[in-house]
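Presented below, as structure tokens, is a lone chain in the form predicted alone.
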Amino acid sequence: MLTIGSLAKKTGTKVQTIRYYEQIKLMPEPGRTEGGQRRYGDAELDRLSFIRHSRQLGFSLDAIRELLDLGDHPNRPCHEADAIARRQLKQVERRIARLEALRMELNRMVHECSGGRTADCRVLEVLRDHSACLTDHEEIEA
């Protein structure tokens, strides 16, 4: 059995995050010692590792909840998990496209800067006037 600190260390997850996952029911309520300390077994370690890896791949908490539910019912069809993963892939592809537009615009700004005075700085000029941009990046998330 693992303490919450040991579980956190093994999975690279902060203790507060584990408690949060318990609070929102992504993780089950752990067993406790007579002294009230949380104790976790292999099933909780596997579940938290699954959640952590899913987060690293950018899945939302709602999508992870759906995936966990599918995993808890091994006889359900896999196409549901596939649809969730495809939805995530589309979101990642949209983010990549927006980031590529940003990179292109920033590269252009930097390369057009003459390195002279700030009064003539192309970077500052483009930042002041969005119409000077070659790409439409208004929808890029901060």
The other form holds:
Protein chains: 2
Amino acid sequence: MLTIGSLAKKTGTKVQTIRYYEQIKLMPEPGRTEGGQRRYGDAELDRLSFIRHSRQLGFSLDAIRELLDLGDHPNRPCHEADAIARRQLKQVERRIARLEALRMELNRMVHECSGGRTADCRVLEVLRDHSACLTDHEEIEA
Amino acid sequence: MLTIGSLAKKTGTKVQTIRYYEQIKLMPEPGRTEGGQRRYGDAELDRLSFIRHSRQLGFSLDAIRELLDLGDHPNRPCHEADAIARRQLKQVERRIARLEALRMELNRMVHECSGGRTADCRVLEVLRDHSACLTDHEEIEA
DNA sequence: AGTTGAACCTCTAGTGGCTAGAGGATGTAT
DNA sequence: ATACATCCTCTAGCCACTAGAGGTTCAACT
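Starting from the form predicted alone, produce the coordinates for the form predicted in complex with another copy of the chain.
What follows is the whole complex; the chain from before opens it.
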């Protein structure tokens, strides 16, 4: 039986985060001691590890909820889990593409700066005038 | 003189966002009509464009505040603006590196899925077991 | 001058995914 | 019995907005 603190340590989660996951019903309500402290077993450890790892791979808590549901039905076909992962992959790829464009723009900006007065600063100039940019970078989201 | 709506349209900002920027003192309090409606001039248009463009390049509102301050002192040396931009570039590069690792992991996951039952789903298996991963991907932040 | 209706106003609350802190109770080791 | 680390609940805060309620103003048209 694990206290919330040792569960936190084992999974690399903060204590408050575990309580937060319980509050939003991503983690089940665990057993309690007579004094009211939470005690966890292996099932909870596995579930939290799954959640943490999914978070590290960038899945949203909603997506994780779906994935956990799917894991509870071992006989259903797995294309749903597959679809969620593919969706996540697409999103990651979109973000990378967008950040690459930003990287180029920032790089150019920084290298064109000659280090004079702010009045002539290339960095500020580019920020002032979008048309000095090579790429579009419309949406924010990154 | 521009209404808040036309300023919004010209800069690609939402009306509420402009009011929010005013509230956090990123935008100045504009003049008002007798009836109390906001009216904007060219200075505000320029300032908001600068803000929007900086946001598109991923700068935080705090960084933008600094950049705006710097722009107001044309005779100061520009290495501060330069440093802010370099910081931003570094952050973008870190995010790209992290997302690249995620991309590889997700790609592997998705391609190893054979489309059977969820019990044998490679996607769920990888999520369950971090040691099946090639990379570390410790922090979340992405 | 009166009427319509789009755009404006303020204020409050919600989003995601936590994080921090107050103020007090419990559990364990000595 | 005592110390004190860890636990408890509850509230509020973070970033950068976004949405909606409920009411007012502006500009155009008749």
